[in-house]
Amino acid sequence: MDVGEGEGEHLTQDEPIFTVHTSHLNTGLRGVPVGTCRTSFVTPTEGVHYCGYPIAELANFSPEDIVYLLFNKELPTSEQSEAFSAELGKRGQVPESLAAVFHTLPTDGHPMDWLSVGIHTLGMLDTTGDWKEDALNLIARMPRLMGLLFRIREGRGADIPEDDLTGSMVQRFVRTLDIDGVDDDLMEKILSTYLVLHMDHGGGNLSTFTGKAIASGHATVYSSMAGAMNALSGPLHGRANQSCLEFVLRIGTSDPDEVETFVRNELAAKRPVYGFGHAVLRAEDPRATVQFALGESLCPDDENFKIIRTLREVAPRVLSENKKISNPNANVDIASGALLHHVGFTDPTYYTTFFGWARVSGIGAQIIDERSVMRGGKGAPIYRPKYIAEQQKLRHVE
């Protein structure tokens, strides 16, 4: 082990003292530059971008697109999107005992604990210990592992068809899943779209962070993403989600009047209006507008898509009042869960667990260009960011 990699790093007397931004500490590391993002970037009016292209350009892509795309920093052409595919789809079998092993959790688990455990596990039973083979076999598995969490944990893990691989990653969940009185083509263009909107979001959101970090001791693929995974899980982070679609259900009406109330006893509660802001963009997130879209076009009338039409009127109006919020106006999730909920996913605590589904890819690619890429090809070393004790005496810089 080289000195300072690992447990073998300590400090001596002869420590220097160190200059220290004051302001940095303590932060969470906002605004702090830590590295850098071949994959994706965030802009104030136009929101997140892939590559260079920005998100509200690429939403009718196929998922297995925007994969190629954050993998290889280009758009394939039509022929190398058919063969990436049809790649995926032979990378797709998942062994027999990960239903085993998910027959064993409590069906009262979180299902993001689910998703968790089901990663580590695919990484027990076959892991190749090349990054990039390993994260594209992840990505490939994913909708397997997906239908099966839902199927078991709740109650369903008899007679599950045969995942034949062939298809679509969506489609290949939609047909695992196998749910009775659902529109197949509704579920699949709604699932495609989330997938492609969540893929990606800079390399400093907590999950992506996380697993880098992770992997950055050189810990396999699998244990980085399942890491990830639980740093999703928290409510300031990927959960938001589900509270988002909670918060909605709460309202229960779509009268103007009415939500303009509820919005407002929220905010004298000091309770969050789920669905609004963001730390970067300044404008409506552009996924929250191609999502709404989809809404107007294939479910107008559903209850909960007219109170979130309804809420994206009111709470910015409401909110802006607030000249301490530079951002009123909404976010990606303010409609991922009703258009989930439209098409048969009714319980939102499942919700994160799609979110986590698209991450796998971003986050992958950015492990892959951490580990491989980067320093010419050396990767960037392992994550050793600096604690400062409160006794250790600092020059300070303000």
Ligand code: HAX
The other form holds:
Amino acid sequence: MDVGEGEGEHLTQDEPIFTVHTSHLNTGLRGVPVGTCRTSFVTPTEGVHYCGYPIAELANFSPEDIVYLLFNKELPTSEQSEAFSAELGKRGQVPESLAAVFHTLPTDGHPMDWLSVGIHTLGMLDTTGDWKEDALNLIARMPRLMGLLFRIREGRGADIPEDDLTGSMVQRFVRTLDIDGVDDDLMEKILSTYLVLHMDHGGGNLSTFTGKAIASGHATVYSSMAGAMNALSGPLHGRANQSCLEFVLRIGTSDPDEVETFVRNELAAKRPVYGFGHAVLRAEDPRATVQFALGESLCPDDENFKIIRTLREVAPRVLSENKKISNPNANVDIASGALLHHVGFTDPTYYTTFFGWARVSGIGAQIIDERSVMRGGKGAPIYRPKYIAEQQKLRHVE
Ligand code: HAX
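So that was the form predicted alone. Now I'd like the form predicted in complex with the ligand, please.
Shown next: the complete complex, the earlier chain at its head.
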């Protein structure tokens, strides 16, 4: 008996043990309300909102201000902003042994696995057990963790500059990375915007849900976040941004006719047209719009940017021919890869780690809310959804 398919003819004729609605079973909890979220929500036309603000209004804030917003549910004043950035700096010291652990990892391991191990390692080295303390410490330590991850995995593990904990989170990452021949200001602008745009996306996306589920058993913030990053690493979730730039690199031309032929061939081969479509949005994702505008101002002649500019014209028209595609417009992943590539991040396998870095803030804030605010401060109980044994007799209700 497969109750998930709603196949009533397979049900037993005996008296049912209990009545159950079956239409949502084995659908990945899609659309099933399970809780409330204080940090963000997504609407079909304006996309994600952080604490009520449409993302398009927040794109030029600093990542630190948006972390403050997600944690405090209001934007900081300039004094609060300065104090919060300084506080993150003070929390940012990463123990030396993180680098030692990274030196033992296989260099062909996926960067998302390195990220997960890195977060676990930070947790083993220093966990306070206080949800907020640990979440803020982790956020503050991510720039150094990310810098070490890149350098050591790429074989640049020697002579890593000290982190003096000054400046913004992005500046600390860029200083640790210390790449020659790169425009640091350009990199900082692109990374800051990337972080702001990717910090949160409602409560029910897989990685956020996974992080909150793990935390519901009172695992630490670090264990919960490492699990969330493992969830994010899947190609159907965060790793789509890696696939998206790989797709753009395969196109290799910005000629509209050739791009259209490429898109049609992909569809004929039953492959996704990456960077288009969305489960909730029914317009172009404002996060894509922001990144297109950024690209037009910073790197309009970049070859990959020219390809995505053409794709943005061509793909929605071609995808619209298939009426079952609910949203033929560009999503967040269309442009981020081209921008990251432009400032020197030419290996797309790293892209999901930037997504993970950003999401640590949203997931951290949601874990704190769920553990210490929901249910009048008691926190939501340990997650325990129900699975129906296929052998059990039940009354089948659509
Ligand atoms: N290319 C090819 N087919 C597409 C498509 C696209 N860009 N967008 C939708 N479709 C297909 C779906 O696969 C689905 O086909 P089946 O009925 O055969 O399963 C059909 O059109 C209806 O899909 P939908 O209801 O419009 O959209 P879904 O909620 O099922 O899927 C996806 C949303 C984002 C997964 C989908 O649009 C897609 O695969 N896009 C390409 C991959 C991509 O860019 N992923 C990044 C998503 C960004 C994001 O959400 N980040 O958080």
